[in-house]
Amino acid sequence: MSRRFSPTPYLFLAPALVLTALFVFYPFFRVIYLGFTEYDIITDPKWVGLGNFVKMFGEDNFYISLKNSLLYLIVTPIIIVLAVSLALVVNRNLVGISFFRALYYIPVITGSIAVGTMWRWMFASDGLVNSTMLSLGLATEAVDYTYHEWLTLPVCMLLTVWTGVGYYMVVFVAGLQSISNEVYEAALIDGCNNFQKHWYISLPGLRPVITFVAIISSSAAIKVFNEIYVVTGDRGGLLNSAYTMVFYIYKEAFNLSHFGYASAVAIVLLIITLTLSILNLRISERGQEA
């Protein structure tokens, strides 16, 4: 007996499909097309083939942004270690533990612009960090951390860690609560101490969650923009030392109107992001097989 065609499911799917096509697929293919053109948003796109990519690999700022974006991936293992550690601490039935969970989560719900502005004030030449270090005799002169060749990027990375740990802590707490208490009780009966309990039960049980966090946090790290923009005040650090790839795309597209060239850089960023995600999945699969 043949099924009768019903348009009802497709009518329910139509709004979502139309919105996805307009705001996901069309911009995606448009950027790919513009990456092979010379386009300044005023005149029509002019096809230049691989010209943008040839120009890109000859630009010093591209290599600076690529290096900084890859260097920014250091925040991923730091965030994972700190978030797992906090999750183990707050995943206990203690009086007032909910308060500490909320306390660690406050940076997540605080607006990134507000947090970045506060961070810029703290690390300015007349900010809290310099005042504290000078008063304690740890420094002889004030340093503007937001406009320094070597220190601006680490300050932005520290901001990313501070704002991200609370979010991923909640993710790991959810993963810990999915592990049966009976497994922990059996381990304690067998003579495991607290360290062994977490090393042999909690961490293996969190492996899928750690993989998930590694993928999304590394993708977010390599596409970082807000921290750089707010902390450096649209300067990108001294001698462009804090340029990341997304910040570089922003400067080329919206400051210099090189939309075709910026689209080419975006294509390279897409390839890097996909490669990192695939590598994370492959490493996770090998770890599970082992």
Contents of the next structure:
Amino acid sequence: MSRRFSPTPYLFLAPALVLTALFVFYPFFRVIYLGFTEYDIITDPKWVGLGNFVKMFGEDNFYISLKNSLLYLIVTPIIIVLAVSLALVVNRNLVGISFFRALYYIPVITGSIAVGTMWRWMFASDGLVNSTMLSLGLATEAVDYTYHEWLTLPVCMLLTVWTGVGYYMVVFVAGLQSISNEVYEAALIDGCNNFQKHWYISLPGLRPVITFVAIISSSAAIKVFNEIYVVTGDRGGLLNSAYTMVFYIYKEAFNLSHFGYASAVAIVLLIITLTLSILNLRISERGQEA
Amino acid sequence: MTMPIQRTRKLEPVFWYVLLIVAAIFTVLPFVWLLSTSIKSPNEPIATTPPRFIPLEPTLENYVKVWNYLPIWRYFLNSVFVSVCVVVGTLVITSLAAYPLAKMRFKGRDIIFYSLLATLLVPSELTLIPSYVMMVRTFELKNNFLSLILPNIAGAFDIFLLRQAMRGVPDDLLEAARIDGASEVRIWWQVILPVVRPALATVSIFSLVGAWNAFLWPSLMLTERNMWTLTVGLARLSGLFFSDFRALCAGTVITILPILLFFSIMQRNFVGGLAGAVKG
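Return the form predicted in complex with its partner chain of this protein as a structure block, the form predicted on its own having already been given.
In what comes next, the whole complex appears, and the chain from above leads the way.
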């Protein structure tokens, strides 16, 4: 099949490659350079070597952000458990099941900003959560969850879970539907009960999809921004207690004009993200060998 | 022994419906509360113990207030314009790129494919700063919708999805078209694209939801009030109406209504399209 050189394939690829080079590759190398400079956008970047990193490791806000971003990974297993369970339920042949399936998808399409605005007020001191808790006698006084030492981050996580479950549920439903019916029928003949059926067939069958979801949702979790921004109303929680890495980058760059320093924080986050992806792939490879 | 088993068989659907309804309540309750607060009059407290979901004197004045204060209609059109451009741009550019990657042999194909895939490891949040500087200083596209469109129409994941789908198109079909003298562009348009239509639907839905809900980048690029998209407008609105929660709720309802309508019309294709994507 060796033919003479033809420019056709490259012409087809050209627009995508130009855009990718411009908006992914160039900024990628540029951010690594900027991380070693002092830069305020107006004057040219000034090389400071490791200065930004030295400064970073002395900053409380950096440690808060790092800790919170890593803590945020808790949402991944929660989302997976809820989404798989929900997928097993909505994958049954029940009357009106497609209605429920669509219903659970609604938080996904309304988006984190619109939902988050609502969330912020549900958890405010005069919001739905407080009034419910008070009326049920579960609390004695109102708490402002959006501006609290340690409760703000869990409220953001709850929002991430609430908007995410529907999306991953659909992904798992698709995965379940690709498991062949014959396997289930054979299991039925062998006298498997419902629980055994899912434990021995559905879950192993879903394994590749679970890996896919783990990678996607954990890399989304580590760079969470919208939820923090909208729930805390751009404040980042009481004494910055709800700062995450991307929120920190955003604050340093666009509120304080520390573009060089923020780039250095971005480099750290980049390293964490890459490590996480590699780890995820390794774990899934080992799982497949077993 | 037979009796209990039969009883559980009969009770089983009831159990599933209870579960479905509990999950549904958790999903819908915040929206119900949102809607109910948006039609509460200023005389009625928002938070009561116990919470009340049906307002005593429902009113539309909050909607009127938001409508008069913010050009919501304008924001809506801005969002529609940007989203449509992103979807159309994505469909054209990613399907053009996917075709040679799936169906042609040429030098550097694997390198190009894997370097495109590698971009998935670098989320746009991390390259925010240089992208911002480039957009504002080099291209001078601040407050120009191109700044929202151009970086978002060559998604590597979309190229990957379409390449997978195109690999399934039989080679005989392409060879037959080539023998008939069809150009590669024509093959792309008339042979490949019709076959991969489900994958194209999935790609457009993904990019539509992404563009419609984008916030961080648009909020950095759009500083002029008239240029805001709905998400940016809504986030700003929550700053403006900090004390007026009823108006804020009305604004939120206006923001989510269009995409909810779109979803309820497209619902069947939506879940089906996603299912196809994961299988493919």
